[in-house]
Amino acid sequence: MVTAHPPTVRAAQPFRFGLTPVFLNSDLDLLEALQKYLSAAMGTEVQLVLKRTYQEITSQLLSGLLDAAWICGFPFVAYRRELELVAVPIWRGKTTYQSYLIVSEGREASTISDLRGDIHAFSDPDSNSGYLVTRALLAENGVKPQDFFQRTFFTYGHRNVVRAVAAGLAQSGSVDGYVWEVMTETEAALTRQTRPAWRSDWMGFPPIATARENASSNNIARLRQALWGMPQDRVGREVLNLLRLDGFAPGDPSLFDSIASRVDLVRTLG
């Protein structure tokens, strides 16, 4: 006699959301609150996937290993045909931010020309504010970083750029202005040892993105609603407070046009 067994029911796969410490601080309270909020708001298990670099996050997003990710404007425009915008953070009432060139406090410097010959700290090779903006500034004068700076290195974290300049490991650095400003609230003793020597124009804030073929899925629709609804939820407000953000907006791809122009400029120089 053959015993019938009930069909195996597979558990729903968790929604995989990618993050990188290049942009976010891997604060346990923040990660716990973010996972708790997204899981409840989306009605499904959300798994936060942390990677060290934007390249790792972007490649996993493009290959389908991640459902969505908080990336940077640089990879977003570099893969504009493959990626779809989900939401853009709102910071101080805007969906834009700036890149800063920082130096040690007390140093006389106000343009990139003043940094010639420095040991310079970058954040990530796929970061807009932590690399591309400076690269484009130099490209405007037909110069590459290796011909302008004495030496450069990547810290793989905007906070690490600030730490490197504050500690004297670098004489200058390229950093996300939002991160530097937030650090003035949370780590004032550290940022006090540095100062912005130059600020860029306003550019599209690092966005939440998904692969284009995934953009019309129910999970992405739920993610959008969860992000937009954060200010109305207690845990959502806790997450926003930890991030020092006002909320999230639908955003428009045109926010990133100036970043795309910088990509084109750098590519022209080679």
Given for the second form:
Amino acid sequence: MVTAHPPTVRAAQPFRFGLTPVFLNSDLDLLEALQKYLSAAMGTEVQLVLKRTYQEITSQLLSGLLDAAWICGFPFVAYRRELELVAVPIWRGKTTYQSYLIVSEGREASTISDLRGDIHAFSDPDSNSGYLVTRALLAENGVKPQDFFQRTFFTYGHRNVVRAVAAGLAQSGSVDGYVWEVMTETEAALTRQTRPAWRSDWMGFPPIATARENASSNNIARLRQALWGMPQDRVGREVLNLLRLDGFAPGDPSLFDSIASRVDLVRTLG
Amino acid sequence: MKASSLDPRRWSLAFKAPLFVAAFMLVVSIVMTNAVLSRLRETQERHLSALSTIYLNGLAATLIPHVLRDDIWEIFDAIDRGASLEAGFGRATIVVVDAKGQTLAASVPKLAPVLSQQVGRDQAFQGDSSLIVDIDKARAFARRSLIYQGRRIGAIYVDYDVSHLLRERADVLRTLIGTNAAIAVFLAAFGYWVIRWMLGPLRTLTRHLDLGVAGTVQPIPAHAVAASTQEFGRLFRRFNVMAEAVNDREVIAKELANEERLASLGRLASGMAHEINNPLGGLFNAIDTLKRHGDKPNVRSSSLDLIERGLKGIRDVVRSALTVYRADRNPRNLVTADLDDLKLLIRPEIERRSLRLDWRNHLEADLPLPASAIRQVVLNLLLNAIQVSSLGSQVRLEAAVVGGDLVIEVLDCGPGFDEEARSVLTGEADRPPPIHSRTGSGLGLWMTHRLVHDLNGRTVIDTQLDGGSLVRVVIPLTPAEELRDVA
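Return the form predicted together with the partner chain of this protein as a structure block, the form predicted alone having already been given.
Time for the whole complex; same chain goes first.
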């Protein structure tokens, strides 16, 4: 059979799935389980591609170097026309999450105005929860982060924001509420040194997206099926357990409308 | 503790030599320990400096790109991972600053917050030095400039925990002290043993000299002489020659003392002969009278009376002489009459020198003392007193029991004792018997001293205000054996 039908070029290419450490805690156990599950569920070899920033992942996704990627709501909204939604994770029964402003444990602070003059840690300039939410909050007051804070820096990882605030390198940080909550279970010693001072409203959970022209391919259909069927599989449940997620839903682009309005706000007010 | 034991000059050699060794070891230990510790300190600091340079070079290579970009997080991430050092250094504290001395990141940000000024850190370093070791805080402080394309873009300050190096020094110090103390104790013990072994012959000599004080001097046995070193062998042989001479001298002295006694006996015998001769004329006269007028009852009665008195006098004199010179054959306790008999013996001498004899014998009961020895002592003292007293003066004897002692005093009116006679009689110095003496009484006094000494008594000589001497002999009545042990 193999000799009768030589493999096509397309079939020889593995399915490339992009992830960033912004979101994931580079957990090798998780990566191994996810790769194993997707390969088996999709019936094709899946290659996990790790990049440091959302920007790298987004540009590779747009240029077709990646077949699909787990990105953030902010780049999804920003490149709404070029991207297509594949699936949205379900966390605690919902497809939404919050952004937290965290400060060190014991510090009195409940609004962003309490954080004026801080050294502030963001996670990624293309992250919704780790940058855009705080940026929009300041824009509402007509200020920019570099004017409001004494100094800001990017850690390119939500976990790193928690580390920076816990160690005292930053006095406050913008972090993904889901990541912070998961860390209270997995790294309680670290999160115990911090506390959320402010929580945003609920926004669409960072989705899995693909390039629009690729959206109708078989591989994407198989990826959708694999993600939706995750809770029914033993390895899939292992992956979900490591991620503390319930499963994946088809999702609706309107989930990200609140993020889109923040993008607009920031563009308007600078 | 005697006062002399506080004077180091009088300490035993067997103690002084090990002490000297121990003191010497102490000095050597201090010098050695200082040398070793200072070398160790140099080595440790050299190693620490090398290690620090390597470590900081590695850290700088990692940090320079991040410092160029002011990437606070990457700097922190790098130094947070790099702060955990191996090889006992514990956790280092690292601070990275920019060219203006403002903190970019610190491994413990709470101690050095981002943007805080760290200019003060440079002031602790002198000149170009890059390492300071603070012993009190058990920490080492290092710095390194971050140079990129010939320009200084920042600096790294690291502060290491070096308590393990200080512990190592303390361990070495403990080991040195322990080892040196063990060596010092061993050498001191060895020194003690060696000195004791070397001074062994001296102890032998001392023992023999001690024995000699009590009686005859014991020569050191030939095997001990043969076993000793050359120096001590010669000393031992000299000692043996001396011991022989002393013993000979002792024998001669005894013989002379005996002869002296015989001489005084002769003198007494001639006195006695005179004593006997006196009544003899009267007796012959009485016998003559009896021959011629024996038929007259009153003449016969008075003549026989005269004869009887004369013979009684002769009998008393002969009895006294017999008692004195029957010495030691039949030892018995002293009775009052033993002293009173002496009065008869010395009477001829008293009369010859026209002296008055004041006789105060207060003894009453028997005394548990050997009669012949006491009589010999008293006779010698009386004869000496008679000899030195000027013609027509007085000699007094007083004997009594005072407390638990027999006290005998002999008072003369002579010129007093000269120093030599005094020391011979009282035994002030352990000295050999005087072989020659100007007065000839030396041996008598020496014999008196020996007799009193044997009875555990003592002799005191008082010089009287009007000239003359009072010799007081005190002899305890307690059995002699107990006292001899104490003495």
